[in-house]
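Single chain ahead, by itself, as C-alpha cells, in the form predicted alone.
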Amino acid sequence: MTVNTSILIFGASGDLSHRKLIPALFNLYLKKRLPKDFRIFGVATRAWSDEDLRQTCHTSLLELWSEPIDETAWLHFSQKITYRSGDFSDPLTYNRFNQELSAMENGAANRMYYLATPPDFFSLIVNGLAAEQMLDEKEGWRRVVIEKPFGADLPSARGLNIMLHEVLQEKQVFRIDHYLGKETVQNILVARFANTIFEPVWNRNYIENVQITVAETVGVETRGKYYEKAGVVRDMFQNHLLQLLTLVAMEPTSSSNADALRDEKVKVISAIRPIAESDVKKHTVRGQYRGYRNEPNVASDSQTATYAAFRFFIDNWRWQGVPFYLRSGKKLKEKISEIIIQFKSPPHMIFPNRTCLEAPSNLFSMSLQPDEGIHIQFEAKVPDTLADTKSVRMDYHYRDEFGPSPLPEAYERLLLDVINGDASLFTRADQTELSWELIDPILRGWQSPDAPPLSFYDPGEWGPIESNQLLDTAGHRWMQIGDDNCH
C-alpha cells in the first residue's frame, strides 16, 4: 500500500481550517507522524494564493500557540501547502483539482478529502468527487470526513447518509466529532476499563445518578444566523454529550476493533428511553440567557435554546432506574466540562454528631476541560473528635503528572485516524440516525403546547432556576466536586 498522501482541504479559507486542522498537521509533521510523501491541497471559493493560505495559517499559529514556533520547520511544511479556488457546484472544478493533484502525486496515492464547509456543500462536493471518479481506490485509499453538524434532524441524517452510501462505502466515510478526539474523553474508557476499582461498583446498584454538563462562559457572538437555526440541542447534544453518555454508559468491547467500539456505543443509545413530546415537560429545560436577542443575526422575539437541561434514563440491566442528567448552555458561570457520578449514600449512619441525618455520598468526576484529571470525594473522620466527618478529595491532574502542556488538540488524533484507517473514534451511520431518534421528539415537543416555557437566565450564573427543579424532583441536585454535599 502507497504511503504517498494528499490531504484535501474543502474550505480552505475558513477559520478551521487555518486555526484547527492545518496548525494539527505541522504538530503531526514536527512529531514525525505525517507519511513522509504527503501534501496539503487546501480549496475554497475565495480568490487566494498559496502564499495567502500560508500566511493565514503562521499568523494563526503565532495567535494561538504558547511555545515558540519552529519557523525552519514552519518553511519546510508550508511548502506543502498548495491553495486553489474554485466554484464547487462547477463540475469542471473537480476535473482541474484531479488533474493538477495527480500531476503532483506522480504515481499511485491515498487521499483525505475533509469537509470543512458548510452543510449544504456536502452533497454537492461528494457528488463532484464521485463524478471524476475521485473516490474510487484502485490506486490507495479514498477518505471522506464530514464535519458537524451531521443532518438537522432525522430525514435529512438519513438522507446524507444515503446519499454517501450511493456513491461510498462506509469505511470510507468518517463523521468527525473532535470531542471524541480529547484526550480526556478519551481516558474515560481507560479509567472504566483499565482499572479493576471502578467497574464492579458502575452500575444501578451503587450509582445514584450521572451527570453530564458542557458548558460555555461564552454567547453566540457571531454565529447568529447559524445558532438561530441549530439552537443548543443541534449543536451540542445530539452530538457531543450523548457521545460522551455512551462512553460512561457502554459495556466493554471484546475488542480494540473499530466496529466492535462503536456497536457498544449504538447499544447504549438504543436502550435510552424516548421522551415522548407530551412528556417534555417533565423531562427537560429550556433557557435562553438575557441579551441573546440583542445579538447580531439574532430575532428580536427569538424562542431558540441556549441552555438546555434533560433527564435521561437507560433501560438495560446496568443502567435501570439510574437518572443520567445532560445540561449545555452559553453565557453561563464557568467553562467547564465535566462528567460526576454520584454513588449511592451508605444505609444508615453509625457515626454519632452527624449534623444531617443522611451520610454524604461519594462523587466521581472526570473533568474533560479546562482542570483536566480526576477527582475523588469520600468521607475522613475529622482529626481531634469523636466522629466527626468531611467531605474530602483525591486529585489526577494531567498537568501535575505529565507536564504543564501535555494535551494534544484533539484535531491531531483525529486526522491521524483518519489517515491510519481506524474509525474507532468516529460516529458510524447508524448512531447518528439513533441519535437524531431521540433528540426529534424534544425539539418537537418544544413546539408544542405541552412545550415548556422558554426560561430566562442572566449571564453569569448556571442557567435557569427550573434547571434545578429538574433535579429537585427526584431529590438530586448539579453536584461539583468541593461542593457541602450533606442533603
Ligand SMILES: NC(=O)c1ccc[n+]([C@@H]2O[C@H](COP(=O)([O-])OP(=O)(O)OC[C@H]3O[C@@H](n4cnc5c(N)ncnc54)[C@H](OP(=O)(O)O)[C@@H]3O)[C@@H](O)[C@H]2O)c1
Given for the second form:
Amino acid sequence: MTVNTSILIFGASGDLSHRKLIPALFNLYLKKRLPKDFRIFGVATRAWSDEDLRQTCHTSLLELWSEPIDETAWLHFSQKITYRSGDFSDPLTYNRFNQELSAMENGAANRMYYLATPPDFFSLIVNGLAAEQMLDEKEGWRRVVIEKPFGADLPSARGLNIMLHEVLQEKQVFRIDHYLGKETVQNILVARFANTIFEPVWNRNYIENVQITVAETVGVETRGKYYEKAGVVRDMFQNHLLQLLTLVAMEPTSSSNADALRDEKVKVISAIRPIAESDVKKHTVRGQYRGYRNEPNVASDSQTATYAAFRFFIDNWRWQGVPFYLRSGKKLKEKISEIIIQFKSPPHMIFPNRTCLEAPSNLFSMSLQPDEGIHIQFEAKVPDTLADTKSVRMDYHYRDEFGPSPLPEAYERLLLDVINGDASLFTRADQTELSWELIDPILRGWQSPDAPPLSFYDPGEWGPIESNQLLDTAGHRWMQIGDDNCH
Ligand SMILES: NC(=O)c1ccc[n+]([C@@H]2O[C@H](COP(=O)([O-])OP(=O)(O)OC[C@H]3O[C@@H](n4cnc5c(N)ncnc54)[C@H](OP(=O)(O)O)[C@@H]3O)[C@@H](O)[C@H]2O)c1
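Based on the form predicted alone presented above, generate the structure block for the form predicted in complex with the named molecule.
What follows is the whole complex; the chain from before opens it.
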C-alpha cells in the first residue's frame, strides 16, 4: 500500500487550521507518526503565499505551545506546506488544485480532504471534488473530514447525509466531534470496560442520577453572528453532550471495531425518551447571560439561549428511571467539563451521629477538563468520634501518573485515525440524525407557547435559578466533587 499521502485543507487560512490542525500535524510529525511521504496543501480565499501560511502557523505555535518549538523540525515540516488561493464556489478551482496536487504526488497517493470551512460550503466542496473524480479510490484512499456543525436540524443533516452518500461511501466520511479525540473522553470507556469494579454498579439499581456539565467562563466574544443562529443547544448539546451521554450509558461492545462501537452508541441514543414539544417546560431550562444582548452582532431582543439544562431518561433495562441531567452554558462560574455519577444512599444508615438528615451518597466523577482525572467521593469515619462520618475523596490525575503534559490535543489523535482509516471516534450518519431527532422537538417547543421562560443569569453564576429547580423536584441537586453531599 502506498504511503504517499496528501492532506488538503479547505479553509487553510482560518482559525481552526492554524490553531488546531497544523499544530496537531506538526506534533504527529515530531512523533514520527505521519506517513513517510506526505504534504499539506492548504486552500482558502485570501491571496497568501506558502510562506504566509507557514508564518501564521508558526506564530500560532509560539502562542499556543508552552514548550519551546524544535525550530529545525519546524523548518523541515513547514516545507511540506503549500498554500493556494481559490474560491470554493468556482468549479474550475477543483480542477486546478487536482492538477497541481497530482504533479506533487507524482504517482499514486492517498488523500485526506479536510473541510475546515463554514458549514455552508460542505456540500459545495464535496460536489466539486466529485465532479473532478477526486473522490475515486483507484489510486489510493480518499477520505473526507467534515467539521461540526453537521446540519442545523434533522432535515438539513439528513439532506447532507443523502448528498454525501451520493458520491461517497460511508467509510470515506469522517464527521468530526473533537470531543471524542480528547484522552479524558476516551478514558470513559476504558474506566468502564477495562475494569471490573465499576460495571456491576453501573445501572439503575445503584445509580441515583447522572450529571453532565460542560461549562464555559467566556461569552460569545466575536462569534455573535454564528451564535445567534446556533445557540447553546446546537453548539453543545446535539454533539458534545449527547456524545458524552452515550459513552456513559452505552453497553460494552464485543470488539473495538468502529461499527461495533457505533452500533452501541446508536442503540443508546435510540433509547433516549424524546422530550415532546409540549413537555419542554417540564424537562428543560433555557437561560441567557445578562449582557449577551449587548455583544457584537447580537439582537437587542435576542431570544437565543446561552445556557440550557435538560433532563433525559433512557428507556432500557439498565437505565430505566435514572435521570440524566445535562447542562452547558457560557459565562458560567467555572470552566469545567465533568461527568458526575451520584450513587444511591445506603438503604439504612447505622451511623446516626452525622448532621445529615439523610444518608449521604457516593460520587464518581470523570473530569474531562481542566482538572483531568477521576475522583471517587465516599464516607469515612472521623477519627476520635464515636461514629461520625465525613465525605472524603480518592483522586487520580493524569499529570501525577504520566507527567505534566501527557495529554495530546484531540485533533492529533483524530487526524491520525483518519490516516489509519479508523472511524471509531467519528460520528456515523445514523447517529447524527438520531441526535437531531432528539434536539429538534426541544427547539420547536422553545418557540411555542409552552416554552419555558428565557431566564436570565449574571455572568459568573451557575446559570439561572430554574436549573436548580429542574433537579429539586426529584430531590437532586447539581453536584461537584468536594461538595458536602449531605442533603
Ligand atoms: N475554530 C475552531 O476552534 C473550531 C472548533 C470546532 C469546529 N470548528 C468548525 O470548523 C470550521 C472552520 O472554522 P474556523 O473557525 O476555522 O472558521 P474561519 O476562521 O472563519 O475560517 C474559514 C475558512 O474558510 C475560507 N473560506 C470561506 N469562504 C471561502 C470561499 N468562498 N472560498 C475559499 N475559501 C473560503 C476562509 O478563507 P479566507 O479567510 O481566506 O477568506 C477561511 O480559511 C467551521 O465549520 C467551524 O464550525 C471550528
